[in-house]
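The form predicted alone is given below as one chain in structure tokens.
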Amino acid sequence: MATYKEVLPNYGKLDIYINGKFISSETHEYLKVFNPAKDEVIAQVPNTLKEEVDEAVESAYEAYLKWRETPIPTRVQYLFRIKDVLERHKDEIARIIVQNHGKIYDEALGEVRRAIENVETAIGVAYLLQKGEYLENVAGGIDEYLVREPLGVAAIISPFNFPVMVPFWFIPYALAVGDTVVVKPSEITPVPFHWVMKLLHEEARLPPGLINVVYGLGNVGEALISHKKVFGVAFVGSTRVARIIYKRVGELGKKALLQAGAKNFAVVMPDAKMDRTVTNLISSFFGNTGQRCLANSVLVPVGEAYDKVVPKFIELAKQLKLGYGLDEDVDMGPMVTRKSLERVHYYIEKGLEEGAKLSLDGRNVKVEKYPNGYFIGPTVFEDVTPEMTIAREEIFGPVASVIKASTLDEVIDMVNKSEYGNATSIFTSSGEVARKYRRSVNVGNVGINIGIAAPMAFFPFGGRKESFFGIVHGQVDSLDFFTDKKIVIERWW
């Protein structure tokens, strides 16, 4: 069996990064960071002191005062440097993602590719979308124009499940328009972004203070959000935490771009091309071990599609091989933490308690080479109703709940009653059905014969209801988050 080599077995104590320098935090509180496939400590991450958070923000602000005056063509050259570093080191970055998060190598490599695409898009944004508007003679001898101005320092609080991609949903756009950032990676998976910063520090030669990095728990996030020189917060994570941040940001009168939780429905119509559909469903439910906000978690076959799709879906799920994501023949890795594993076990018990039929039980799986890993296999419930807990709440693991529906209207009603509105997919050969569905469902991302409705970097990342808090979305849409519009009405005597 071929294996991708680990980059380092242990990264020691991670340093914070302020004003272009790696600095050892003076905190006495360090948190353990694990390789979830082995249950081994691979690093320690500081719970950064408030004074150090303040120093990071001040560094970013001082850098902003110079960076906003830097000509756009010069800023773009630094973005090209970032892209070059990520391209040349994408393999090792992917391997580190596997070591700390647990996803398989191909998924990790895809994550890095998505990060690179956002840098590429930001380069285009800097030249094109940042342009203002101009209109002569709005009145006699008076011209009016609009300019976009950078705002200062942005806080970026990123989740554990995409430790490299999500920060790069925001960083390149902020830098392109003249802002600077302080990033707080997840304390669960801090190593991949730490490694990226190490590479950028050594090879990209960015001006000091453009990107600053602090680590820690909620107290660090609060210190970052509350700092008077932070104009706004970009966040991806759970709905519970997003609500807390949204309230706090609102109290402080700051900007918010908060991507939150999800409960995504995959709908299969009787006329769907079943073989292709089932293959797409497997990856959309169990890819990344179900730990992504675009993962489908509720499968809804309509009418006779049930007997065509569900048995095949369960059979293919049984064939997925679990293991360490650096082993090339592995299809699915572990949960990211033991606590996450326990959470999935709780929901399986809840499904049984509420009367769902456990058709495929992923508990108690054995992965011989990695007996201590946080593994759980694909799990499928049938006879699920929309009122059940497993059909309503975000599990964030490889658990599929199957609900049988009779009509498309029944499905639309079901999706729209969900408190979440992140994504949904429909599989059909009918353009009429697909059009009706995508127009009727109140969600931000819709896949048509696509399992994972993941927007490219040059489209916004949608989300509605309890899946999003704010006004503008991520990726290219964040241009409006990182700038404000100034209107100039001009007359010369």
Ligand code: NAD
The other form holds:
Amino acid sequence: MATYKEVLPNYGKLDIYINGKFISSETHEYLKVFNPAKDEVIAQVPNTLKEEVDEAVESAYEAYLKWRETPIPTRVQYLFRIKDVLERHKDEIARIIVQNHGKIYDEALGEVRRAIENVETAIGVAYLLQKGEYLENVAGGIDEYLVREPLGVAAIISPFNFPVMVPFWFIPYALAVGDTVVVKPSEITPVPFHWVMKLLHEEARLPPGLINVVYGLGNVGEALISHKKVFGVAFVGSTRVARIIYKRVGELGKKALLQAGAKNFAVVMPDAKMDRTVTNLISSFFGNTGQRCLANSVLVPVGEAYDKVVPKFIELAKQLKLGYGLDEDVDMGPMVTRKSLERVHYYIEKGLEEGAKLSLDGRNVKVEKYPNGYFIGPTVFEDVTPEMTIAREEIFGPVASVIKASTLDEVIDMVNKSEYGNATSIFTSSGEVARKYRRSVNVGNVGINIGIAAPMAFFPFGGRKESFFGIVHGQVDSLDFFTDKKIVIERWW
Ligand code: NAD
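Switching from the form predicted alone: structure of the form predicted together with the named molecule?
Expanding to the full complex; the earlier chain stays at the top.
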């Protein structure tokens, strides 16, 4: 029995959004957008032409010239309107996220909640954090002060896995400080953000040109980044693409805030509260079907923790119910595309080839009502070593690799040798152990007895090593990305 209804069965050809108007792209190249639980086409998305990208940037630039002059209390009223629209329509937005991405309804609703929190935090940024500094009499009769200025048009390029939350990691802060944006959502999951723009268009009545949207592949991203009037790019996605963009942005001399791939380790100490630890680990490894940059991917029980945690972890993983996230009692949805499913199968083969023991095999699961969906069940490998491919590379699916460790120092060494540095979690009852761990690991986010180390909007978000490129992190810290500081020193004879 269906609990939640799809908003529409099909969203047709998605229009790009320029200068406050939905426009049908002139391109002949449209890409199919799928519902991954059903393997059905639910929309078509244009690979926007370069001239249209240029038009979107010009429109954002024209809007910026007026928007930066708009008083802050007026700008903030528009942010309140955006919050109001998201709040009132969160259920319908969540259902479209499920339909296009495949995550379960509660996860989708949580995603919209996170987007709203960023709007709320940006309202605080507008009023409180962008204030400048002033120092009187730095020399005889001379005063000096600092003002933050907006920079113009920012490019926002987002990944498939959080189609609404990730654009909202940036949009509200850009608008709060007086910038405008051109957003390029993922070509795989463009429908939820498209729907958000439709709602904002109808109900928020923002000044035209503040938020512009173009769709498509890497060529559209490249056209956007290289436009002269774009001052910088806020990107979230894979390390492979982040590296391409970082190089390009370097050549062009622009700003970059690039949040990239991950390989996260969860450590369990023998003194952890095992029942709560295991349930927390299950949602960390298999929530969103493992397609979260903060999902744990490698499980490292230390010493006696192994026997206390691994059998129970496997037992609970086996019980997860797969299905369509809009149906009742579903714990885990499908992978987002057939290609992603094939990638996970590839890594499972690789684990077997390299000698890991496949203790729980999620391949060939049958989901009765949805025989064509891109499903794979929770998968657990034991006897994994840190050198194996499955312990090093980002799988981005519901596959847990278990590595046995004898000491905490061994785990710290393992985490610090990883190419990635997005997040890690430790489960323990010892404050001393937790403190040592959080101080020793070279990662951006640490969870202590928490499996998904997600910072709230009012804390910055970013990783280290191959998980982040740039200087300024996301969420509240993006204030420093979207503004620059001007110093004025003055004397009045
Ligand atoms: P992806 O890198 O394939 O795509 C991300 C975006 O970049 C898409 O919009 C895509 O069209 C665009 N793009 C592709 N090539 C480009 C190019 N040459 N120039 C400009 N834009 C280009 O990532 P994905 O598969 O959509 O998302 C999954 C990845 O995102 C995972 O690696 C995951 O770890 C990462 N991720 C990281 C965070 C974080 O905060 N660190 C958060 C979410 C996801």
